[in-house]
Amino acid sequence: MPLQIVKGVFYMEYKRVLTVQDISCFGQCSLTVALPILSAAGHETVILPSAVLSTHTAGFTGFTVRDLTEDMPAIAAHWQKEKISFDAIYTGYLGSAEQISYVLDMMKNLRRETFISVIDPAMADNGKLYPAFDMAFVEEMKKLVFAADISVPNITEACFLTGVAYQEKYDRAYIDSILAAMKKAGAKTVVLTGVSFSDDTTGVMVMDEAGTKYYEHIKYAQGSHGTGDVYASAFVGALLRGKSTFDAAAIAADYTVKCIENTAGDPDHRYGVKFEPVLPYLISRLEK
């Protein structure tokens, strides 16, 4: 990545990234994860909240929700008027087809000359769509994913995006068929998460112009809320630091594992992972 020297001090090229997703005021996920991780990676991070929740929806009841869909186009129009533009846009959970259409407009109207879009189609897992979504939403999400430079789906999401039948047990040929279907549908670069070929390991399969490559790491039996957001945010942070797609995917995976390890053994911390104390590890990996 280009460096410049100002009064004897080295400065990285300063990237401005827009991330569009909800804010769960309590609970380590979505924007409360994306903002600190991207900032720690050295990027100017601009947020566009799609909704504000008192807590996230996993394990909490009676939470409050304020939908901000109506505010999104006015915010984007103001930015365009002020000539505010971005080196990258990264989306997480989007609550409606209308929000997807607004993001597509922003990808066209708020981009700098050098621009990259990274879409996490956060809509499904374990073979099922999240309760808020239906197949009509999937059809709209296809428009966003296949217009993006990079998508970061899990296996379930990739199956919904392509029509490939979901399988709990699979081999490399099955994963290759999903990636082939993603490419045929228009995907450019895909980072497929949660790909596991053994009981003790999992990993990510990266498909880009260089081909297909797998990064494997340890698998923990107990899942943690928000790790997908931690992963995607760290991936975007590394990518904008000039790392290759595969290296960014590997760094993000290692960082996420460290966050899970840092939280293990604390039953009271059921709502996310303690990612903040592990940020120095991420920064050190990015500086290599």
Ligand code: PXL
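Think of the rigid core as the biggest set of C-alphas that the two forms share within 1.5 Å after superposition. Residue numbers count along the first chain shown, from 1. This one's a predicted model, so the numbers in the text were calculated from it and none came from an experiment. First, how it differs from the form predicted together with this ligand.
- Once both forms are fitted on their core, a CA shift of 2 Å or more is seen for Gly59 between these two forms.
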Second form
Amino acid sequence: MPLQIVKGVFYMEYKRVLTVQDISCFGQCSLTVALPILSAAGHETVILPSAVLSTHTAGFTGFTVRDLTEDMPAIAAHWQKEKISFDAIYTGYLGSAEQISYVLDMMKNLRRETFISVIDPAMADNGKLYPAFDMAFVEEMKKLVFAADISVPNITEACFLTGVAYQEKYDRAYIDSILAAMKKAGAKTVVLTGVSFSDDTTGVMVMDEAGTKYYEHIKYAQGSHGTGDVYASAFVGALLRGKSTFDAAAIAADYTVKCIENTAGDPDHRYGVKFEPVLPYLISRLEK
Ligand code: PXL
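What does the same protein look like in the form predicted together with this ligand, given that the last one was the form predicted alone?
Below: every chain and molecule of the assembly, starting with the one above.
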């Protein structure tokens, strides 16, 4: 039989991203959100689970946790031996303070020539640390956030990272002071999420070398869990498709709003958002 030459059809630049966060088996957050969103955005998505939980920790009790800290260095060493490298590392909820030094090593040892690191310091919200974390973890997280190209904190996380006192009510000057403190501590680009200057709107404040720019959108009164992970994953997906930081931040915001709208009205679904049926919307935005 003659040899058949099959020509490849390449739709887009194909990026390989490593995402490090937990698997909450049930609950639509962290890896169960990041993997499908990054895949839908067109990227080869490599996962490194930081822990395996039966559910996430917000609103559930009695969940199981298996910390995978011990496995991390061996996995990274195997990848290095196999010359497996990445265009990007994106981290979310980590399992222990020790994991942060392993992630910093991976950022050094597994990077391709052009490489971007995006850190979502998923550790706190509404003025409080999540149950699994303490101030020792915050100290370690500072090393990761301030070494990264881009961080995606919410206001609570940015306060823990900088020592600025958390305020529920604030104005533009307060937000500028948080961003100035982030910059002083070493942050390059910051996408500060959940910045709301009115009752019915919220948005993201993007700070980079060019200055700060605000993207505002509708706010829904009913908070939903997991939206931070949906947001950060869509942001990374858009960024790796070549969108500017601000455009990626805006696309991710619009997608997250659509996910919330798609979940509203279902009181049994407060543990996460129904992000899957809205993936075609994200894909269509990425194609423009
Ligand atoms: O969505 C952030 C997150 C991720 N993973 C776990 C969590 C949370 C927030 O509570 O508990 C296990």
